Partner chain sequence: MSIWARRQILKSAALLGGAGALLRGTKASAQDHSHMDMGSMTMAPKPAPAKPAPMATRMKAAAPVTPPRPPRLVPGTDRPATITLNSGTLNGGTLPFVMKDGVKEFHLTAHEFEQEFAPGFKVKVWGYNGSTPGPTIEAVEGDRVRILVTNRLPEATSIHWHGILLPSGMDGVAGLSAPPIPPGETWAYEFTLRQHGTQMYHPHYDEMVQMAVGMMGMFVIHPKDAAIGPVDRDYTMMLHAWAIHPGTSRPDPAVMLEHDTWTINGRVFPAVEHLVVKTGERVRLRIGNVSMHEHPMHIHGHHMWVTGTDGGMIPEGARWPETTIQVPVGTTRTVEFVADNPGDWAFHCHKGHHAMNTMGHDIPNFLGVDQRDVARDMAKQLPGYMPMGEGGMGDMGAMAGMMPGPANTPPMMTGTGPYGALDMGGMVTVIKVRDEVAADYRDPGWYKAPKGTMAWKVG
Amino acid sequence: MLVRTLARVALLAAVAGCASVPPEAGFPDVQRQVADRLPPPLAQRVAWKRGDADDQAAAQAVKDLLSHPLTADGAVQVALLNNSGLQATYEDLGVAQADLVQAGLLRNPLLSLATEFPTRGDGPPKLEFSVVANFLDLLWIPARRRVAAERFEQVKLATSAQIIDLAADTRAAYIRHRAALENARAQAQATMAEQAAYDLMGRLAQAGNVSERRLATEQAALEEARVDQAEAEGETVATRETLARLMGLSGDEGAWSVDGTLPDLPPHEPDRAMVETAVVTGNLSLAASRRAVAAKAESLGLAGADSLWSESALGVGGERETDRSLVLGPAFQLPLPLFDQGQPAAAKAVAEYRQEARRVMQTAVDLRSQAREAYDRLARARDLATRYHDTVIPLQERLVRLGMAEYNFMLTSPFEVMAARQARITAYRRYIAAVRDYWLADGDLIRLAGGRQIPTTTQPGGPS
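Quick one: this chain alone, in the form predicted alone?
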């Protein structure tokens, strides 16, 4: 019976003592988590660079994407493959995987040796030795593995959340850059119109038909337009650099451009009643925080016992006397809980558990509030964009046509026609800003929902 028991202990110790760290470190799970959240081409190209042949394939994919004008999806794809910050986040998986394996291992046995030399005669030295190990670890290993497993799942969820956040940040940066380019182009047209008005006013001033005040007023308007154009061009540089940083591009990779225009608004909004539910159930950062709470809950039972018994050990000790006789016997070491009985460690674990639990509660409150705020921005941006698209811009275009007709019959001055054109350009710039704000709010909602599209009130082709 004793032999069988010792054999089982030895087998458990051997199993617990021999383990390897899987090199994939849970990355396939991360890929599956994001597979149904990102559009299919992007989800399939999330890659962890680890110095193998796949690195070259990822680098070539980035090079191919940059050789053509980038779409929004293309920019996101470059960021997912090339952003070194995201690659650094993947290393957290390796750390958590190693911790999980480590949690299943027994601590190494301790060997102690001591020698005492005789002060008289030439006899051999006296030897004292012992080999001890903390076999109580076998009792705590399952609990430690559960804690490490929860933390591993937490890291996988947090890593997936980082991927979703990077994709959302890159798409938002692309939208901002695309809008900045369109705004700069519209502002350039406004500056040209102001220049034409000033030139005409200058000719009239030379003929003595307008006052010096009118000429100065027109010059001030021209300089104001030039300042606006400089700011608009500066905005294109700033938004381009933001996008380049997210895509992980260095200076020698600066010859890239963006394609297309801002997309039109979709026909329907997300269902307002489902926004908060979709965010709370889909947000990966919140899911990771819940895993952190679960890990803290698992560690509650370990805290006190681990501090008390972590130094206990059992083994074999012996002595070789100076007359070369050998004595053997069991050896053990056991900490005496006279001063530290584990209460501080247990209290710390309880406090950390409550801390994590309340953070999760606050995170859920924050997410719900952010979802309502993003939805409000979305609805306001749509109303504004629709008003400019359906009412303001057509009205400004009609004013330009009517002004030209009156000008052809000498019924109005050319300056009124130019002012109407300026008003039309201003309305178009505000329309661009409204469309940009709509897509930024839409991206924020998708980010909050963990990368998932929130169902609309009425889906094309049927109810949601």
Second form
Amino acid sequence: MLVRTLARVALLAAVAGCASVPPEAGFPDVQRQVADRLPPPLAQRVAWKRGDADDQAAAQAVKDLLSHPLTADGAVQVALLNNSGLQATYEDLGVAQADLVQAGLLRNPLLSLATEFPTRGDGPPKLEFSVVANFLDLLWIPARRRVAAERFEQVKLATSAQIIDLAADTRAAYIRHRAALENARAQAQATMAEQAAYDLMGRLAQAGNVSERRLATEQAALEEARVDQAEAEGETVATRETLARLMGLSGDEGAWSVDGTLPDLPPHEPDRAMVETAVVTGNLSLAASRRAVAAKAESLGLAGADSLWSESALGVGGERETDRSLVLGPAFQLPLPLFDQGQPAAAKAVAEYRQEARRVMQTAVDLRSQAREAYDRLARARDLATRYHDTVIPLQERLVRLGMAEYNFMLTSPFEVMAARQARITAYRRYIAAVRDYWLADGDLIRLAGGRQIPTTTQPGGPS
Amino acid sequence: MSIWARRQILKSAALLGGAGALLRGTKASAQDHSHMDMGSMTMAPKPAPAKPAPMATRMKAAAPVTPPRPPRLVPGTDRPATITLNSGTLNGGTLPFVMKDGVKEFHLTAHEFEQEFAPGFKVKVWGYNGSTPGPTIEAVEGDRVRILVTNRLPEATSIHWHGILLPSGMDGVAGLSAPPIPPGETWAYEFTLRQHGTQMYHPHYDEMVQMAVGMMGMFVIHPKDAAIGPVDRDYTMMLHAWAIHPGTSRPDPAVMLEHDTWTINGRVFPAVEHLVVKTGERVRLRIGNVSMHEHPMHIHGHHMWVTGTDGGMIPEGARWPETTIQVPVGTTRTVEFVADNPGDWAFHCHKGHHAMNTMGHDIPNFLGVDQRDVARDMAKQLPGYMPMGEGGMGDMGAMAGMMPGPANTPPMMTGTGPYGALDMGGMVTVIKVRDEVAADYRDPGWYKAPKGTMAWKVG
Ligand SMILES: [Cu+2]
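Could you drop in the structure for the form predicted in complex with its partner chain? We only have the form predicted alone so far.
All chains and molecules follow, beginning with the one already shown.
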């Protein structure tokens, strides 16, 4: 009777602890977390491909995006739907969720049976049996569940952080690729200009008006331009492949292209005063680390007791004697804290907690510093881009115009004017590099702030 | 009196300012001048005795006027006799004077100002009384002259009276003849003219710089005997070479040979005034040169006789005919011709590059270079690129107006005549000989060749 009762109790307890593992494994939470951390149209399109009908929609969305020249947002969208590395990360959610469920379960009761056969006679064997359960689990389960829940939250945050990172990486790769294309175009112009100058010098040489040396000098300049152009074209391929990897494109989607030109600088700069606050409050890795500390804190109280009492058990035991009489009584098992009184385990937990806490502090220090550095890069890139855009390029254009005015009056050589033209192309290439660096720094800041835009100042350009 | 003439006088009065008042010993009054009838200038009217300093008033007014020209030289008077080209728009022409105790007192103020060498081509120069060359000083053999020189330059200066026989202490070689004139001071040079002829004046302190930026002028001494060498038209002109780099507005005194701007009386063709002459008139050209280059000045349609140098007149039997008169550095040459050939005749320096404006020396030689296709590729990089010079530079004159050039730079070749682009610049002018000229010798326009006297197309 008692066995049945005990079994029933144990079963009930087990059922109470055993919820089925939900298939979405916290992914909706992740989607909520990143909802305001990705540009609006993208937030809807974070999908976990698990072999259902939704996968088809995601694949179609990727296909649609790739059929048109990609915008930066489009490239990010493709990466979020198509990057298998990110999909693999989502499985961490399943693992953590299972752990959480596990933490809520009572440890299974232990049944022990022993049979002793008489050495003489043919009496029935003596049976010893016991069913014991770790009754103290009932006390630890809530704490253990809290630890696992923290761990689950931590994994969700880490997953969100991976999403934000992938979005940022993809955006940066897009910017690099676009800049490389623009740079290659400008370099092609430079080569065309050198070619025209060389051809003109060739005609002068044909007419017998310039020396072979003068022509060869012009040819050397042309060859140099060609080398530079080849390098610039190589850069477009390299940056394209980086972007393709992040978008998870395997090669048969090879016909994609990117759209438009490098975006102009925005009128407003992130507010320098807000940068560090935004990063410390918005960064998801930091949030995940904070959760880790919280989890450690939860487990602090658990550690000593857990190591000390995990072997304690309570149950019922009995014997069937050889005379078939049954004796039954409670069984109790308790480790004697003679040698290990739980201090080492507690000390270990405390050390781990402190370690985790220190790591969070270091992470915060690093993030603040990275934020300042990214902001500085941003401000410098804006200064540089603005100077090229507002001053240097117009100046070089003016030099070409002034040179042409002198050429028109036969006061200067067209080759000198062409040199000014080349200087203008060089200035434009530097401008492109500065705009690229601006957007890269801007992307770094957003990534550090966990995907959130940093509030802007009202002053264009901001302090620098 | 035209509004134009009045404005010129007002301008010249303003330019002279205190100097004008000093000259006359009275306050400068524009109204006084406006009463004057320009047409009466040649008649040298006796002014009303009630007017203060009548002579100065008359002389003053003579300076800025282009037309009319004196129809006949009247030597031995105090009236200006020569025609200084381009004097019309500046305070150039002949320098006025006042008589003081029997001395003709002139006043030159050395200063910096801007002169338009051609419309839109403005040059920051140093000169005298608002012009370079400075106003022509005219006097008569035997005169005692006193020339006050006020220095408004940023450095000292002096005036050397080139070719004039005078006491050593008046010769103007700073440090040798007398101390230089410091900025802000006025010094007097005084001497008696013992000669007649065509002389010059220029600084002899830092003369390399001061002459490079325009400090010079003509000094004409008429013979006491009016019967000596009378002519109908008597022109003075100073030739000069400047280094005004394209797009700049100040002459570069450091340039010794690579000058790029060539002027007659501070103008480049086609802004150089034309010489208007009536058929049969005897014309005298007094040409001075203190530039660093000699200038072979060539006349078309006439032969001219060399009648004098800054060393004096050449005896009649020793004169020789020329069509090109070499005007060496640091001399004057006086030539005469009888304008017996009606038409428009070029008068110019025969050095090709002196008869044009600025041209770059470091440009490729495009002669014979076929730029087809290449020019198109060049134009893709350099908007407006046009090939030039393949068949020579003759098209530059026509192109000058079509394409933008550098600021403050005259086109290399420019000017338009009755039959198209003139393709010249620099030291070029035109002598217009006509059977009929207006009383004021105003520009008669282009010559119309009588039927059968102009080149015609054969094939
Ligand atoms: Cu010459």
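Positions refer to the first chain, counted from 1. Computed from a predicted model, the values in this text were never measured in an experiment. Definition used throughout: the rigid core is the maximal C-alpha set that superposes within 1.5 Å between two forms.
* **Rigid core superposed: residue 286 CA moves 2 Å or more between these two forms** => No; residue 286 is a residue whose C-alpha shifts by less than 2 Å between these two forms when the cores are overlaid.
* Core-superposed C-alpha of residue 211 shifting 2 Å or more between these two forms -> Yes, the C-alpha moves 2 Å or more.
* Core-aligned, is the CA shift for residue 130 between these two forms 2 angstroms or more? -> Result for residue 130: yes, a 2 Å-plus shift.
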